[in-house]
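The data below hold one chain only, encoded as structure tokens and taken in the form predicted on its own.
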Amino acid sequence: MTTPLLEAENLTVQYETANGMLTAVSDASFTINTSEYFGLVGESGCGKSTITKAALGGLDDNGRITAGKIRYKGEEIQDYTEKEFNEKLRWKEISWIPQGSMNSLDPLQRISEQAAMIARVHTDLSKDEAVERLREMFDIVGLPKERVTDYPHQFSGGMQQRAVIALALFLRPSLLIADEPTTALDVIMQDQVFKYLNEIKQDGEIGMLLITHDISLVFESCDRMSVMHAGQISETGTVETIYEEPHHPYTILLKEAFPDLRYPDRELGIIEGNPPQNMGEVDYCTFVDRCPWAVPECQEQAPSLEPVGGDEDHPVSCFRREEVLEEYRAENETVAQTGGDQ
């Protein structure tokens, strides 16, 4: 069996606050394979970006991994020091496109100078070698190679975003973590950015962890995905499986909240309520107060990720994972028939 590119195993991340330990991620597990595009989906505050920071050794000062493991190419990295992350992983193995990435460019430095600085800290490349590699990446993301010596303010917003992607790729990492990479872009520019990312996937052996609240973006761009709610992994599977056969209540309702071109007149769904703020040990399903199919057991313990119908590649953390989808479909069919009779 091939060693996964990145693994999270029963990962729990907590932040120390004035009110106690806030649990941002609880017992989360997933794997990303070599050259795979993997989506991590959920609403704001569900723990997606915390997982990213944990994988990069970039948790805030009050945050720490309190349980579980993170492995990169089979090696545990959750206890790496800052020096080890810099020497072994950052930029040359795992690279990051952060939220608000256009603001991450230094306005006082040319793009080529920023690339040279990254190379100096993380590799033994000379300045000329680093700039030449950046030129190659500019060409890949659709920017004129001669513009590597421009300042950020000389680029449009979309061009700045592509420059950030070029910087993330120029040391040829094996894993690209993209945290809401198109948040500040219009729809046309979002499409262009993902066109380039998909071309990069076809041309080289690079995997991507796409962090987003937009489940439709993951359906379009990724191979597999996990859905998160309030720190817990709700469901994992191929994008086709989760699109056609979602089995966690949150996944079902999240999918219904996004438009589908096949049904332009369909009324979008609404997930009532708000996710909880989890303090200390999370010993219940975090979706229980918002779930229309909840049972008492959901409040008594946290469900573990278990296969649906024996499919090891489609685990779901729901006590009713084998029946919720059928109930949902039956309810919708009843509503449709009632509406037709009227």
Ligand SMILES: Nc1ncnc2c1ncn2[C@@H]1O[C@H](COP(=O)(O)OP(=O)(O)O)[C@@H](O)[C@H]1O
Given for the second form:
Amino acid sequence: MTTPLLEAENLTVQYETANGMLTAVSDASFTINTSEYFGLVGESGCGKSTITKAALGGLDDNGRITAGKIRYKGEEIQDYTEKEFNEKLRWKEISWIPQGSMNSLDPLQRISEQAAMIARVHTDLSKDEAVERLREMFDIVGLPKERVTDYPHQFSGGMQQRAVIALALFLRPSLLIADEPTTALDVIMQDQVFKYLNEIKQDGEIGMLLITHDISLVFESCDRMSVMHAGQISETGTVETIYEEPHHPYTILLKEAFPDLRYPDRELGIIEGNPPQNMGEVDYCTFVDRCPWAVPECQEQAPSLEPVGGDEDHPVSCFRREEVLEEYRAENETVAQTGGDQ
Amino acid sequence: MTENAGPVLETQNLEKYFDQSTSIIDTLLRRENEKVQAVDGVSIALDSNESQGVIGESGCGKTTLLKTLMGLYQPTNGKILFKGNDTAEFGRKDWKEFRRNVQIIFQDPFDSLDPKLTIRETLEEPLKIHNISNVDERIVDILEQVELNPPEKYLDRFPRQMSGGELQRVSIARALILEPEVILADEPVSMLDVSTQASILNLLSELVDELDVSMFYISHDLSTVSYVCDRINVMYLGRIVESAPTSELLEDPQHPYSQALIDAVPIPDPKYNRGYTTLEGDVQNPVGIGDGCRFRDRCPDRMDVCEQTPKFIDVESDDDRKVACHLYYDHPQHTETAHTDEEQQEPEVSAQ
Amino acid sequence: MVKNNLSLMDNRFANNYVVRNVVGSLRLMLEDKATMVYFSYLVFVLFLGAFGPMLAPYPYDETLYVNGEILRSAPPSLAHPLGTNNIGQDIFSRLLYGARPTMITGLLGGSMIISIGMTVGVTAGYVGGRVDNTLMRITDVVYGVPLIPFAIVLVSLFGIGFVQSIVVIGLLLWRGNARVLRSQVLQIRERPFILASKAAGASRTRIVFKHVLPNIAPMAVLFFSLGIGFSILIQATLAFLGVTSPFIPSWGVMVRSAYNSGLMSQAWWWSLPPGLMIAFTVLATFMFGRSYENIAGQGNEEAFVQAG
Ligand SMILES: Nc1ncnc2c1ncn2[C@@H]1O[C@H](COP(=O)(O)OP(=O)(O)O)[C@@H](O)[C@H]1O
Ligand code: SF4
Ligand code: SF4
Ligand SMILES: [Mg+2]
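Any chance you could show the form predicted together with this ligand after that form predicted on its own?
Expanding to the full complex; the earlier chain stays at the top.
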């Protein structure tokens, strides 16, 4: 078996808050393979950004990895120091497009200067080499090469986001982490960004961890994905598997809640309630209060990620993972039929 | 105010221009102050019990249109008719009547309610303004209607103690509590999480079906609009470029911009290959843009004639649809007349 | 917790949004230890302002004699815990007496500053248009007026006096408040909840009193406390220039007398206590206002900078 690119194993991340230890991520495991596009989907606050920050040593001061491991190309990195992250990983191995990153460009520096500075800190490329590489990347993300010397404000929102992507890619990392890269953009701008991300994918040189609340984007642009709810990974699999055979109640309902332009007359599914804030140890399923299939057991123990139907590549963290999909389908069959009779 | 069987709310050739802030140098040089043409000749009519969407990218004038409709901005030109009566001629009493019957829901649930007021106080305010009695009863009813159960649980809460979805329900409740005839909704779900978004969308479309209200729903997100609206107007840089019943627009968009918007919406299905947008660039600023099709610098189909403003005409096969694009009519006989905004926007409103 | 507190209050009282807001935030604030210290100190100073003169062992203006000789500049002793000044007055007593004029200066000056500033700022911001223009022009002009010459001119017109010095402060220092509050109002009035209220037909008065004022209240409280602090400080400065009555022994006047006597360095017991009291009082009001604003509204650095 080849070594995965990025691997999280039973990862728990906690924040110290005024009200006690807030568990933002609990017992999360997933792997991203080399040059794979991997999507991580969930509602806001479910811990997506926390996972990415943990992987890059960028947790807020009050946050800590309290259990589990993160491996990059087989090497454990959860205990890396700031210096190690800078020297070994950031930018040249893993680059990161943080949430709201359009505003992360320094308004006072030309994009090319920002690139030169990053190159100076993380590599021994000369300034000219760095700028030349940036020009290549501008071309790839569909920006005119000669505009590398522009200041950020000379670009529109969508172009700024593409400039950020170009910066993230110009040191040729093996993994790009993109946290809600298009949430602030209109549909057409968003589509332009994904068009280029998709083109980059064709070269097969880079893997991506795409963090988003929009399951459509993941279905469209990723190979594999995880669904997350309130700190727990609910389900992982290829996008086709998750689309066709979702086995976790949250995944099933989430999919139904999503508007699909092709079927504007379909009734949208609803997930009742709100995700909980988990304090301290999480020894229950975090979906239990919202789950129509919950049984007492779900309150008493946290379900671990176990293969469903014997498929090692499709782990689901639900005690009733083998039955809910069938039940759901049976129920909705009858609904559909009675609906059709009238 | 006289009653009238026509549309509840209608705009005729509505324009809203803003002055750009001018610098001293501009004034000294006597530079022409270029106006921001945020809304430029919009004619739409909302029938009772109908829900219409207005979609377009940010910056295309949607919110300005809504605020002008609401009477929060003074129109630069054109008319707003409420039940056939021109709001420009409204007196105090008419405005009060209008305010009771036209309500608004905003985008940001976290900023839509006064942080210093309890939910009860927020809902009470419209009733007090319009001297409506049995306040408590109405408040409880309306909270039940927007599915905040049990209402008592929410009455004394402050906005900060509630989630985004709950807050948006309160906003909807506030809009409904006066039993209005028209609701204007400005991107009401775009800041909510998917699970909540679905329930609010369902709630809105139920309300339109069950209560006797009409709705203008404004959004950049076609996939949510299509769940709620019977009809969709596509807006680009201050102008409506296409108007059609929802299903027809989705199936067979005519205007190149409508096509681009529809094509760019991601589809939640890994097997479906939608292809990516071919559009480049983004929306210009609507400042001093003069004549011509506003979409021409991004349009994949542009022609020479597009330097002239296209008429907003009926689509040939279907008199329920309209489009403003030179692709859809023989331009030679129109080229002479297509110059002014006046003419292009008024094909169906005959002079009275 | 805020709620419990409210249920104890008269309902009408509690329904006043401004009051509810202030009381609720106070509660929250006092959970913070540092704020509690500042708060206690302020209560203590207020107490001194009210009862100080009664507690004073000697009349503040009595010249004390020992063996027929004036007790000049005596260092601290049991009988005179803070010693005496150059004309034989008991400093401790003067300090206790001085709390009252100092507090009056602070409260009066602070009230003037905030009431003028808020009236101008809110009116300009909310009414807008020509009214806004006019009011802001006036504010600009006031900004151009330098404090000290203005004080000297006013005082030469109306005479040197304690009240005059406070009026000078109040008439000038509202300018910062007016500007910042105006810009706050400009922001608030475009917020959706105000628009929604307008859309429901709310009148201008209703919007100002029910929505705008409660929402700027945290900042107004901050400015009020800053105003108190500034008034005390500036009055001390005016005292230095001799533009306030030297016979009313506010702490500022005490420092000045010490300075004038030329004994500043030897008789530390004379200038140091009132100096420290001023410094602590000003610090405590600033910090207190700061923490109120942090809790009740969003912290705003800019407000601090511009308030001066
Ligand atoms: N610095 C922090 N201190 C305390 N709690 C935090 C901090 N950062 C995030 N959280 C909490 O951790 C949880 C997960 O947050 P986040 O990872 O940002 O979620 P997502 O990216 O999925 O929206 C949330 O409950 C959030 O409020
Ligand atoms: S473990 Fe229980 S509560 Fe959690 S998703 Fe499965 S059935 Fe529902
Ligand atoms: S009028 Fe011309 S430029 Fe405008 S949309 Fe039609 S074809 Fe394109
Ligand atoms: Mg996030």
